[in-house]
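One chain comes next, on its own, written out as structure tokens in the form predicted on its own.
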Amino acid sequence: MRDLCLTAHRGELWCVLGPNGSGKTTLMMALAGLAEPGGGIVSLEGRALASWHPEELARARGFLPQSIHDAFSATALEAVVIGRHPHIARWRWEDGSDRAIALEALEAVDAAELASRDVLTLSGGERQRVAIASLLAQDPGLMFLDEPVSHLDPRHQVQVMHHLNALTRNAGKTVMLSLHDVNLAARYASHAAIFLPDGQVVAGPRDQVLTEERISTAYQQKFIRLKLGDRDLFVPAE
């Protein structure tokens, strides 16, 4: 990627789009401080990421990878409570309030009934919702999610996107997630970043970035824009 200047503010939901291998994961990991950028500066609240103490940074930002690999048995509730660890003082165990927050996070992704299930027995979509709940329980002001809805059925895709959108609008969170579904981005994002074949990343307000021409160029597939009520739909032309 090149020539990227991106500033995300509280209350914004950013969707990052582009074909496989274009650099979406690399970008988000660099912005989250989990990978060294090839150049330039990444800062959070006016401070370089390198100046943040790890525990302090974990309370300020969270990152959900594309996939979760469970090496050991644990209940879904235990997996979600892990998200509370940045808020738990050293030498202290999680308490009832942490478990209550974890249960609330499971409810937000329609997974409360999974609380006592072993994560090793969950389907891919169920495990993904539990992973999203763990990030919600962490409750950082800045959330990065790498393809969070890829394994979800349409109902849960909409539910998760609706909840993330509500967090930006009602709780002042900043959310950045990568997607392959252009129409979910068009429906829920306030801002977007899209990778073009020449390595350029165009970023800004959603309606300025998500155009027929840019989406068609990014995916090397012609898209047309259709109106459905007050919504824009982008459909492959052939």
Given for the second form:
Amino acid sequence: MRDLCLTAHRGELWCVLGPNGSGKTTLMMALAGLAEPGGGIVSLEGRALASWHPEELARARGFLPQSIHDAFSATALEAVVIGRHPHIARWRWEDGSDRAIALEALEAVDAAELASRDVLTLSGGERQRVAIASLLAQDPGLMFLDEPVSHLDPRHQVQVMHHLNALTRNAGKTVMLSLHDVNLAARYASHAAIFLPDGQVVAGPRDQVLTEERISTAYQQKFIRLKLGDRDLFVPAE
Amino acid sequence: MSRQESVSTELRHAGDGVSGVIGPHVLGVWCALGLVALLVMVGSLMLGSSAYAPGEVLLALAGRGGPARDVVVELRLPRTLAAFATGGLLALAGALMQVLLRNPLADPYVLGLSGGAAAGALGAMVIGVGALFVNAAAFGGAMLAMSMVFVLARREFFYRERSAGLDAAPTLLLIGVILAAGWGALITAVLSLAPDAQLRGMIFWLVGDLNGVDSYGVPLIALAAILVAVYPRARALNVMARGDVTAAALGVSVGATRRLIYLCASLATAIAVTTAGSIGFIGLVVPHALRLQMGNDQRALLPACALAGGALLALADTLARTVLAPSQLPVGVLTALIGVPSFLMLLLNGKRRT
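The form predicted together with its partner chain, contrasted with the form predicted on its own above:
Below is the whole assembly, all chains and molecules, this chain first.
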């Protein structure tokens, strides 16, 4: 990836698109301050990421990894309460209000009934929703999600995208997520970044970035655009 | 009210009134374990070739009671305290290693520390130096093993150098296991070359034995110091149990925490092994058994491990020197004989935590 200049503001929902291995995770980890960029500067609220204290940064931005491997038993509620870590003073334990926030987060991803289940017994999609709830409980202003909807059924994909969209519109959050479903991106994103085969990343408002030709170039797969009401649908051609 | 609503209402109120520094249920568990440890240690002071009533033990501890005083204070008390401290160190080291490696099968010895200690101790025995040098060689061997793991796996201890979001634990575990295998070969070589007269002492060292141990100061202080060092990091360890990237995103300094935990677990193991040889089982089973009962919150678990590990080893050692009196069994045999059935019972019959 090279020559990328990208600024995300409050209330924007960014979708990152690109083929497997193109660097979506690397880009988002670098933007989140979790990996050193090969060069260049990332700053948040006008301050270089390096000058943020880790705990302070954890209250401002969150990151959901692509997959979670649990080694030990824990209830889903306990796993979500972990997201409250940066908000709890060192010597205090989480209290009723942290648990209430965690439960609300579980409800937001339709996982309230999983609260007392052991995470080791959850299916991939259920575990993924619990992980998203943990990020919601962390409640940062800037959220990165690495393929959050990959393991979800269509209903929950729409539900999660809908909730993230509502967070950007109503709560002024900034969300950046990677996904492979061009149509989900076209429907919910306000902005998009797409990886082209030459290593260039095109970033900007959705309608300028997500064109038929650019999507086809990025995936090296011919897409055609269909009109459905006032929505665009991108369908892979033969 | 729908089922979902009733579940969430119930959970929302489950933790009410538990705000603050330590939940009362956790304090209750610690007190109960402390009481058990105290009872076991009093029992250990009472039992032996000459048995004393609790009153006589108390008199002896107060400095009176003639011959009882000598037996209780000079012989049994140091050994009992050493047993408690060693057991506590092993259980604590086991709990820390399991979180560090994100692997419930880890124990204090999995990274080869006991192997290094054993190679040092057995080597010193073959040369024929005194007990003090054997202990020094054991500690030195453990430190050498610890440094080798640290140097070889140094990338895993510095999160910032990692570009991809991979977990460090598998590489670290693999390096440790391979080194442990190397130490194992060295130990076998020493055993096969050693004169027959020394083999019995060596086997006892390898199994773990508290006979003749009277230095309890260092292990007790180490137990307290290591607990104090890791306790402020306990919540960060809970976060790290969910994975490196998640922990880093939640503000945990993953590399620094991992180095501190590795150092503390290694020192605890080295001091325990130097005190009593490589006593097995406690470091694996005590953290597990407690986790099944009280969950995997390190803030509650780590002090509980210290108390329960100490109590279990003090109990095992009391049995080791009384069941076949006047001959003594190595305590490592007893920890396994007590631990295996009780752990299996917990695992198979225990109510699955919800």
